[in-house]
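Next comes just one chain, in structure tokens: the form predicted alone.
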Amino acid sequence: MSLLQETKLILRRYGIKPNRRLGQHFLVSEGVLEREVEVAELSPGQRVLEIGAGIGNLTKYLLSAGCRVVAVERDPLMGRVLRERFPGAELEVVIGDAVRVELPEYEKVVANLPFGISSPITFRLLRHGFEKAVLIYQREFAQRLAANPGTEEYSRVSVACQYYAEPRLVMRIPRGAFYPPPEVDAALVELIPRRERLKVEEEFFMRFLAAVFPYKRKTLRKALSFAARRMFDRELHLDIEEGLLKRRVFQLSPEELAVVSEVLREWSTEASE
């Protein structure tokens, strides 16, 4: 029996009609699941967090790798399926919204994320920390996470993610790999925490990114003038290299943006004294 056939059988048995609003698209490609687990480099006994576990297609592979799995699932009926499908397994099922529920301890994260919570759950995980995360996203969001400076996809999300981790786009996943198929393609992304984070004050840096990236196609000089009014309601005069000021925001690397952020933070501290 193929995984697609098994999935349809389980859904019929429990009377489940996939809820697209909740992102209930079940991964039924065994090749993609095998690749996801391979990239995660799992070891027997590792504690793995799975978010949006659904009926357990990925869970099955994680348990087969000898992992202790903590599956967070919003739908209580899906939680019942997980418990009944894997009785006696090293599986803890947590029912709740992964964005808000208290997360248990874990070493790695492997998950097919509901597309609707991609951004909030990703940054919650990045702030919490992990050894490695291997996650499936909507392809467009995945491209933004891993985007390089100067590209169309490079954005505030790119820089914020790359502050915490090094993202790698592993593979594109066609919508036909899911049942029912979503309206967009997906992508598999590996996130490895940075050994050394950028030397910035984190909270201010995130505020700075939020202030300048709405003007990402403006020069840094122009974007900073807008950002200063937005952040401080005043004009600013910063000692920043002229070459940087002439470049457009989306052309600047995370490291260059960090330098600008720190100059701006120091200026704001002095200006308020």
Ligand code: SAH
Second form
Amino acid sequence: MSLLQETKLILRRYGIKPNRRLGQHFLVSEGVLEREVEVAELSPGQRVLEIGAGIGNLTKYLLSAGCRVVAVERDPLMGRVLRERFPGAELEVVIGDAVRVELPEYEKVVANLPFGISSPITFRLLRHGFEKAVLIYQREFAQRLAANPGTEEYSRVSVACQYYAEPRLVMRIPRGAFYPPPEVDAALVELIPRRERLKVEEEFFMRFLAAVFPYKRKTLRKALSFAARRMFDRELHLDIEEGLLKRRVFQLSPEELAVVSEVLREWSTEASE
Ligand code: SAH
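Same protein, different form: I have the form predicted alone, so give me the form predicted in complex with the ligand.
Now the full complex is given, and it begins with the chain already shown.
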């Protein structure tokens, strides 16, 4: 029996009508699942966190790799399917909202995320830490996470994500790999924490990114003067290289943005003393 047939059978048996609002699109491509588990480089006994396990199509592969799985799932009915589909397995099911529940201990995260929570769950995981995360996202979001400076996709989430981790776009996944298919395509992303974080005060940097990226096509000079008004409600005088000020925000690397953020932070603390 194919995974698609098995999925349809389970849905029928439990009377489940996939809920779009909860992003209930189940992965039915064995090729994609094999690749996802391969990229995760799992070893027996490893603790894996799965977000939004659904009826367990990915969970099955994680358990076969010998992992101890903690699945966080919002829908209690899915929780029942998971317990009944894998009786006696090394599986703990936590029913709740993955953005809010207390997270268990884990080494890796492997998940086909519900697209509605991509951003909050990603940053929650990045702050929390992990050895490696292998995640499926809506393709556009995946491209933004992994984008390089100077490209169309490079945005606030690219820099914020790359502050914590090195993202890699592993493969594109067509919508037909899911049942029922979503309205957008997807992509598989690997996140590996950076060995060394950028030398910048984290909280200020995140505020700084939120303040300059609305002006990402403007020169840094312009964006900073707008940002300073937003952040501090006053005019700005900064000691920043002319060459940098002339470039557009989206052309600056995370490292360059970190330098600017620190200059701005020092100016703001001096000016307020
Ligand atoms: N991983 C499974 C299911 C993916 S569908 C597979 O690949 O087949 C996404 C799942 O996330 C659904 O089961 C949905 O109920 C669940 N979900 C949606 N929002 C959630 C949230 N905030 N926290 C945890 N799970 C959530």
